[in-house]
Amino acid sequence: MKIALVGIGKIAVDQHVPAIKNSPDWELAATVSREGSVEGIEAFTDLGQMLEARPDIRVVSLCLPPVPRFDPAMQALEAGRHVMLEKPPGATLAECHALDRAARAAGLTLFATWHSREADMVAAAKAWLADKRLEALSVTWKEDVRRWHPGQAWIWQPGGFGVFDPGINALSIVTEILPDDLHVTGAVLEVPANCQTPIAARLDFHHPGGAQVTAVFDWRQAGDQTWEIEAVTPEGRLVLRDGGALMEIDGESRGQPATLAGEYPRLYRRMAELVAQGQSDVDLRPMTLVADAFTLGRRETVAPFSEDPDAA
């Protein structure tokens, strides 16, 4: 199937373009971006022009930041195209529900993707936990924002999610591997004095079985980066490391060093399946937990953020 990629930034160039080009299911037929392009691919600067000029393109994949994503997503649906959304699927839950309703009414596929769920050992962790009683689960997600999001000022603005931009990846894994749903009971959000979104957060959750569930997110991590989920059960201790690429059960390691290389090809394979089956996949549980954290979170003002670490 022919597909158009909208928003040619770092994640599109690094992950989406290679995944599409190496897929037997897809042909990258056009791009839409005010600044970026892909060599050898027809480029547009306006989505409406692309939709009118290329009726043969059935699918649109949106890699825009969450705040401006709703209008082009709805525009593509109204033009009869299937839509794939980079995470998080939107700036608000209400707009995501609106897109879901529009897609279902039109008989189109809408796929709210969570790439971290496609990490190598997530499915194995889900299977191991399926029949076990959870006693405790802790998330530790600490990375350096200057390294992974340089110059991306939108993440500090309303709708930019702040540290929950990576933190939602952890929550997408947690909601996938646990057989029971969680909800947030309390949160502390550390917000730089010159920003609108948090640079760090601590969350507590209710688990229906009484397990103690917590999460710590921090964007100020120097040195080694930490993406870890630990689950304790009477039958043993499971740890997912490197964002789900590695798994340990009672200290026995499984998996390979972290890479996104397999995650995005799996997302595009899933999108092809959804279109072929006439289905949608719009799981908003990770985003709901983030929204609840913003609702319940106690704000603490911390030092202003600067791209220059020496100025911090």
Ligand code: NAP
Second form
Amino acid sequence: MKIALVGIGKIAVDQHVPAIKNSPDWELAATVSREGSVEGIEAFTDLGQMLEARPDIRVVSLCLPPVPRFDPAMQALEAGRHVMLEKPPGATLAECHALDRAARAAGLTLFATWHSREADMVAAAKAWLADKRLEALSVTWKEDVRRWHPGQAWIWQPGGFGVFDPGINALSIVTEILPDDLHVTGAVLEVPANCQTPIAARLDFHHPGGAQVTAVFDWRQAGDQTWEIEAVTPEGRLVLRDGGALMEIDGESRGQPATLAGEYPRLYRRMAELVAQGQSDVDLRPMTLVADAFTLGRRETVAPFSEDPDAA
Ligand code: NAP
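Let's compare: the form predicted alone is above, so bring in the form predicted in complex with the ligand.
Okay, now the whole complex, with that chain kicking things off.
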């Protein structure tokens, strides 16, 4: 199937373009971006023009930041195209619901992707936890914002999610691997004095079985990132490391990596299946947890953020 990529920036270049190029399911047929392009691929700067000029392209994948994503997503659906959304699927829950309704009404596929759910050991962790009683779960998601979001001003603007941009990846795994739904009971959001979104956050959750569930997100970690989820049960302690790429149970590495390598190749495989089956996949639970953390969160103002670590 022919596909168009919209918003040729960091994640499009790092992950989407190689995943599409190496996929037997997809042909990258056009890009839409004001500045970016992909060598050898027809490039548009306006989505409306692409939709008009290329009726043969039935699928559009949006790699824009969350705030500017709703209008092009709706425009593509209204033009009868199937749509794939980067995470988080929108700036607000209401706009995600609106896209979901529009896709269903038109009989089109909408895929709100969560790339971290496709990490190698997430399915194995889900299977191991399925019949266990959870006693405690803690998320530790710490990374260097200057390494992962160099020069990206949008993450600090309203709707930019701040540290929840990576934090929602952890929550997408937690909501996938736990058999029970959680909800946020409290949060502390550390917001730099010159920013609109948090650089760090601590969350507490209600678990229906009474387990203690917490999460710590921090963008001020220098050096290597820590992307870990630890689940304690009477039968043992499971740790997902490296964002779900590795799994340990009681200190021993377990599980076999999934056969199709890589998070984004799996996302594109799934999109091909969804389109073929005429289905959508829109799970907004990770986004709901983040929205509730913003609703309940106590703000603490912390040191201003600077791209230059020496000035911070
Ligand atoms: P980015 O490079 O800052 O933005 C992607 C592209 O979107 C830009 O190159 C720009 O293309 C377009 N764009 C940016 N702001 C815009 C605006 N206000 N209006 C219209 N177009 C705009 O962002 P990214 O890091 O690729 O992230 C995009 C999405 O992918 C986010 O939701 C993020 O959470 C997700 N994601 C990112 C990463 C990562 O490592 N960075 C990893 C996984 C997922 P033009 O100027 O050429 O139009």
